[in-house]
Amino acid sequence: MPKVLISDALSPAAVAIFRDRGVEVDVKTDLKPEELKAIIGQYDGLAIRSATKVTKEVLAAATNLKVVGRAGIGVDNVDVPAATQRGVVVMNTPFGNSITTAEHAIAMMFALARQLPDANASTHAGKWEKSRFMGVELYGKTLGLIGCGNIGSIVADRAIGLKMKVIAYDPFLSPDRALDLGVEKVELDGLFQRADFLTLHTPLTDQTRNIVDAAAIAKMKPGVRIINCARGGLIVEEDLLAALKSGHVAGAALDVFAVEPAKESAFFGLPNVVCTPHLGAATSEAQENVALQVAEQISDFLLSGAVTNALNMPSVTAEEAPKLKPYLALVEQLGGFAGQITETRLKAVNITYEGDVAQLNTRPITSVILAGLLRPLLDSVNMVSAPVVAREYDIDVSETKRETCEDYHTLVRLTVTTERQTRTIAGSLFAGTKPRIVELEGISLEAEVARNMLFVRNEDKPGFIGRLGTVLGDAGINIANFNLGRRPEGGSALALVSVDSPVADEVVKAVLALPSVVQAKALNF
């Protein structure tokens, strides 16, 4: 049974939907980074939401740890490369809160516009202040997005309701999406020169880190509002304080600080700043909607390998991971196999998806034989990081799909081009789930991977097989199948031989010795 840890608090049905999925779970909140490095090696996921810090030294740590779900948007709590490194799934619930983060925007920008915080506390102290709150209409005026993912396009949608003229700055934002939403695609530097309130909805990563300093500033209109319920570190609080006391920027609504929690801050007491304690997905709906999505979402991948909402993998529903397991055991010996025969550098990959497997969500398979081929260079790499280790390497990575098949009902073949020579070998299921060798180096045979292989290849010369069965033999090697295929009579041939036992050096060096052996190679499976 996978075991599971919640350390930051949940709702109860998110623990009831662990156990009825038949989920061990324990609840463990306000640990300390200690306490958590010394328990987490016990379990399988790790549920969290904001508080706790999922550290490269708590994953080292995480020996037996296969997925990290964050119930909420943001992962700024995780170190997701080195999850990544050790093969941890980080998953989020991106859509759970997008509603109620969205309508905060738009509340800010309310209470920003009609100064409603600073009106409210006037008229609680018994004040009538009215010719003194003097706000501004959001009708017809220009609403700048930095960001129109989930969140923003959903302020765009509010927002063209107010009658408010929408602009976004997107780079993943496409002419027809933005058509859609009925935005206009614009750049950054346009945005800032035509908004008259602007609003953040990106998420915090090194290219929009400090997006809104002193320099952005300088470009806006004098009397900009500013709008951030996204992530404090994309504005440069410093410059955003200068402008507002020198009235170049209006009002700020700020639902996010650059250290959390704020407890002291220069924007606090300011008459054009409204602040609020990231309350942007503190709704009852949301924190319910993305406590259930994250225990269902690691339920279904601690049980039947269904990945969603992932930021280091490709994702495969719970419909898909069935279809997919024969296939993953497939390419895991194909680029095992090719990986341990493999000698200098590699150059290029390409996997080509023929019949039945070309129809299914390749993604996942592709980092499975990625995985499998750089193991023997890389012990560490894994199905989640080998896609990421391949770009490091410089290893140029391509597919290729074609619906029919001309021998088979399915097949994957592997091209492998290294500094020398390229490559293939091809693969297919029989009988829908049982692996099998099919061609190799253009040859073609019938293997089935066993966990002890001796690979060779030699001239096809009269007495070989005898010779070396002898070698095996002598070395006291019982032979479980021996698989042959041979170009034309008298050309090139290959041997994969199934052993009870592993291949020793020495034994390799014996085959070697052989006539007419050209290369012999030991495979662990």
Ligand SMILES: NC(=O)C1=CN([C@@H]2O[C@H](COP(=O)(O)OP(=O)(O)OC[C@H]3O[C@@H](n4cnc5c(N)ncnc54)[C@H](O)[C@@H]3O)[C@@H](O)[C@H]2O)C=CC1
Second form
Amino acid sequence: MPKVLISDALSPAAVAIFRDRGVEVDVKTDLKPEELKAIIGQYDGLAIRSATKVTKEVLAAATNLKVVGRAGIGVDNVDVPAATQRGVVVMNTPFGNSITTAEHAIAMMFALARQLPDANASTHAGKWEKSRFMGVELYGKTLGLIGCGNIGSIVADRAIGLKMKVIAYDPFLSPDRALDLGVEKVELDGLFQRADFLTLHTPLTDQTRNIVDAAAIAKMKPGVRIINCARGGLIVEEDLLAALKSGHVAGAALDVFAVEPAKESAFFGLPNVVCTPHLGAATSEAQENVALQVAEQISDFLLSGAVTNALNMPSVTAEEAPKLKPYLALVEQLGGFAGQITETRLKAVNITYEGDVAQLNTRPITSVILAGLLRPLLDSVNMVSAPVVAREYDIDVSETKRETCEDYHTLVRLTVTTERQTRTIAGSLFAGTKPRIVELEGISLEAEVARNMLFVRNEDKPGFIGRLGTVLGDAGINIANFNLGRRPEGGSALALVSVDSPVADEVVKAVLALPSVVQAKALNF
Ligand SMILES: NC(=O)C1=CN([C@@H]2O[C@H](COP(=O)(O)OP(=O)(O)OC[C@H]3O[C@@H](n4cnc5c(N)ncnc54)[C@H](O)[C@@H]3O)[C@@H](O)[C@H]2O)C=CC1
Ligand SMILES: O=C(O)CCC(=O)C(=O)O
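Previous: the form predicted alone; requested now: the form predicted in complex with the named molecule:
Everything in the complex follows now, all chains and molecules, and the chain you saw is the first one.
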């Protein structure tokens, strides 16, 4: 039974889902990094919100971990590249808290415009300071959005309802989508110059970090009000502080801070600053949504291999997972075979999907082929990291699909180009689920892959099979299966021999010394 750790405060709905689905679950919150590292090795899955930091060090200790599920959107608390390198799938729940967070941004905008928190505190204190709290209307004002994805577009919709003019800077926002949303797409400087209210809704990335700094603020209208319900690191806090003190920025509403939890901050106590403790997603509806979603996604992945909302792996639906399973077994073998007989630098990989397999979601199949192919070269590679590793190694990966296939109902053909040569290997599924290698370097055969194998390329000459059998027999190696193929008679021939024990180097050398043998290689699967 897979085992999951919930290490942040998640709705109890998540625990119920895990248990119902047959996943063992522990809830241990507020763990120190050392405490998390000490126990993480026991778990197959980790469910988090924003408090748990899934660092490289935590991942190194997570020897059984297969999936990290973020009940929420931002994954800046997860070292995604390190997770990818270790083959850990990272998932989030991209929509469950968007409405709630957008509503918080709108609430913060009202709070700023009408100084609601201070007016509330003053009234509770028995003062009746009517003239102190003069506000501004939102009606007719320009709202500048930095980031117009899920949350930004909901904020835009609500702001348009308030009769604001909405402008957005988002390099990935298409003109058609902007038109649909009723927002004007602008450049960043234009947004800074025009916005009366400015709200941030981008992830924290190298491009967005410090996007609001002194230079940006200098371009803004005097009296601008800034709302941040995305991530603290988007704003240079000292620069905003200076602008609030000088009055160039009339007010700021901050749900997020560069360092969290923010128990101390130079913003605290300023009259024109509204602060909340990262409450953007904090409604019972949103927390129920993200907890249910993350528990379902982690359970699906651990129990059936279905992948939803992963940031470092292609999606696989629950219906696709069982259909893909026999293909993943087949292509692991094809990739592993090709990887083990490859001796020089890989330059290109083409995968041709023919017949039934061409109808399937082939991206995970391609990832597994690459993992099989690269594993003999790099131990730690797996289906999550393989596409990234292939890119890092400058390997050109391409896919071709053909709906029909001449000799088989389904066929996966892998063509590997190295510095020295191009090789092909093809496989099919017999009886729907049984992997078989059916072609090697243009030569037809029908080989079942075994744990230990010997691959021999030779010239098709009489006496070879007997001599090979003798070498193996003399070494005490029992032959389980012998697959032969040749093209044409007397030309190139291949032997794929399944054996009951590993073939040692000296036995391979003895095979290589046989007349007519061109290549010999021991393979392990
Ligand atoms: N305060 C809170 O509790 C919450 C905060 N968040 C934060 O809000 C962020 C946004 O969430 P969603 O809208 O769901 O994400 P999203 O991925 O749907 O939208 C992000 C948008 O930012 C845009 N973007 C990316 N790079 C940009 C750049 N350099 N300049 C301008 N725009 C850029 C993208 O094109 C995309 O449209 C999350 O990444 C998370 O950090 C999310 C939920 C709750
Ligand atoms: O889990 C939370 O409370 C924070 C939500 C958040 O920041 C996110 O989903 O990105």
